[in-house]
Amino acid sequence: MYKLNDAGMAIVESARAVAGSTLASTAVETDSQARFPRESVQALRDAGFFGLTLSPEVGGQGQPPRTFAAVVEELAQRCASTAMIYVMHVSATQAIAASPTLTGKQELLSEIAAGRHLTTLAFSERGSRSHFWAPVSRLESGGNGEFVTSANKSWVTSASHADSYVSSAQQPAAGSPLESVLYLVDREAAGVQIGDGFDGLGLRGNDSSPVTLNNVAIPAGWLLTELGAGATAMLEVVLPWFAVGTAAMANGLSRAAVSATSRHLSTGRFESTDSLLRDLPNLRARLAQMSVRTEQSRALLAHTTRAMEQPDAMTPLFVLQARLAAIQAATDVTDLAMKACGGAAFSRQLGIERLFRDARAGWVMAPTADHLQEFVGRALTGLPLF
């Protein structure tokens, strides 16, 4: 499907290998418990797939986004909580790596690709609610080289245990939300406090909490962007590698379900017919249609990796269209699921209810599948996104 050379193929078995080990083992722990999965983000960390796509200067593996989404979708067949935590992950560290401002930017990059690094994003706030590209919070100067902001996060991937933060905010005296600087935040820093823990109704495990910032002091040198260039970085580096992970997210809920529909399909028994439920041709339907589309959708994503790396001008529409494609495949795939196998998806016993509730997490996350929608139309009419 992606066109992986050796070293790619290589890096997934080991993806499926992990995934197929520790995530499939605590998946259903995480979600029932909405625990923080730190078995499986140590299994990352030792495989080092923390540093998958940072360059091999830094001790990365410089994979491009192919590989990336092909990682994904092994992960999130096992335990999309995970996935979601490894998405942020990579998102973020795609921000520090792009960044022409962040002292000891190297070093820091080291760190992640050792794997003794978590990051994540911190764009939403409490007052843009899912319009991420708008902060309503502010850089001010605080002297001595020094800014300080005070904002309140919502919905941070790995609040409490992520290492820091890629965050957002106005440039001093913006004349808008678009005039926005990206900077870096530790999460031990003073006046960082994070909010209750997460409990859901999907990716119940990813400890996206609200994260509340009081005064906290931002070193000239740990902004991410110049000043005003925040939502150029946002929408021209972090969006695109977020729309692939999420996307290919989706997507592995969808292969997921496909797999676990067929083989209770090709099980379930009749005994007073002696027949299996796969001898009904509108099961059978059902089943069809869920490979359908999550090969459909799995086809767009593919394609838009491959224009990532030769980008032109529709490049940003196939992003856009690939996460649209793909949240909608996986919340029809996972609901089909659920009609197929019936009350024996329901009581929870084959995982697709799990499925089922984390796919439809995609659907509201920004930008949600209304703002795509949006922004899709936008550009093929040769409207501006904003």
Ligand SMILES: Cc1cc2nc3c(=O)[nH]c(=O)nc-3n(C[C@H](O)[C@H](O)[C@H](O)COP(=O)(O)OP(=O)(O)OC[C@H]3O[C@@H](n4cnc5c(N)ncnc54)[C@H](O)[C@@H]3O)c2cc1C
The other form holds:
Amino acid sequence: MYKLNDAGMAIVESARAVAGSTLASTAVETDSQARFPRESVQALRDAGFFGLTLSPEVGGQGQPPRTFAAVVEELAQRCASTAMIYVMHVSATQAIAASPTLTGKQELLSEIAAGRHLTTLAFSERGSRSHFWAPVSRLESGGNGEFVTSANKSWVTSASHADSYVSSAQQPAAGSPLESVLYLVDREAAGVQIGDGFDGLGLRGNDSSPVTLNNVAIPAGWLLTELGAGATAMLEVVLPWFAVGTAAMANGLSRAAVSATSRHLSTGRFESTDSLLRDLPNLRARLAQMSVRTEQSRALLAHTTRAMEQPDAMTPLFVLQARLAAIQAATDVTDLAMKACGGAAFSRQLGIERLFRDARAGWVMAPTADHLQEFVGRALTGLPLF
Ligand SMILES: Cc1cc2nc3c(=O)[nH]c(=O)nc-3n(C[C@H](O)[C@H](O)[C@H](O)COP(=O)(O)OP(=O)(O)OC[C@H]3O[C@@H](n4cnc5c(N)ncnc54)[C@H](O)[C@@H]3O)c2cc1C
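Output the form predicted in complex with the named molecule next; the form predicted on its own has already been displayed.
Complete assembly follows, chain above in first position.
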């Protein structure tokens, strides 16, 4: 589907192996206990996935978005919480890699590529809600060229486990929330306070907890962008990787729902008539619909990731559409799976209810389905995004 070269195929094989062993064996407990999937994240560290998209100069594998998409799709089929943690890590890593200002950038990227540093995004705030592009927190001058900030970050995936957060704030004396800056926060820095653990409907293992920053000192060398360049970095650097990653996660969930439904329809038996569930045409029709939506979404994502390698004016629109199509498909496909498999899906035995719950997170993560529709509609009618 993603037209990978031999190196890319070998990487995806490796992702499939990790997903089929460690992720598959811990996913149910990760979900039921809402516990961070340490073993799965460790397996990704050990297998070299932390530096998948980083350049070989820092020890990375230099892989493009299409390989990232194919890897995430494999992970999400087994444990979407782990896939989400990984998507946030890679998206934040791209902000670090693109930074023109970070002191010690090469050393940090080497640590990431070696699997010794997990990072994540801390964009959403209590005050900005899902409008991540408009932070309400602000960096203030702390003297000696340093900065200080306080913020209520509302959801930070891997909050208690990431080594650093890629965070956003308004620049000092900003005239608008769009005059922002990205900066790096050490999770163990003085003033960082992590809230109660995450207890959500889906993606229950990903520890997306609130984090409060209380007068946290930010050295000038920890700025990830120039002052005022935060919104551009969020939209042009982070968003494409986040969109591809979350689209792939949604596609993985859809694929898992198609497989589980197909298995159940092929084995569930009515003893009185000696027939199988698959003998009912309405259930076959639901499965066909599920498959069509899944493959449409995967094809759009594959097209988008190829376009990202030689971008033109339409590429950003495809990126937004690929995420929108995938999160819509995953909510619809997992809903159809629940209906096709009946009470067996409603109970935990088939694992379909977990896919159904996990798929709903993609819809509300910013940019949400509403934002994406608005952005795409504005772009198609020649209006500015904001
Ligand atoms: C599992 C999970 C993990 C997350 N992880 C992270 C993370 O690691 N880092 C991070 O920064 N954030 C993270 N988030 C936060 C996420 O990106 C959103 O910011 C959050 O879900 C917004 O919730 P809210 O209640 O504030 O939404 P609200 O902003 O209150 O939105 C409520 C509804 O209004 C709609 N809406 C909002 N604005 C508009 C508009 N302009 N036009 C039309 N409709 C609109 C929304 O689509 C939504 O349906 C995570 C969220 C979840 C669920």
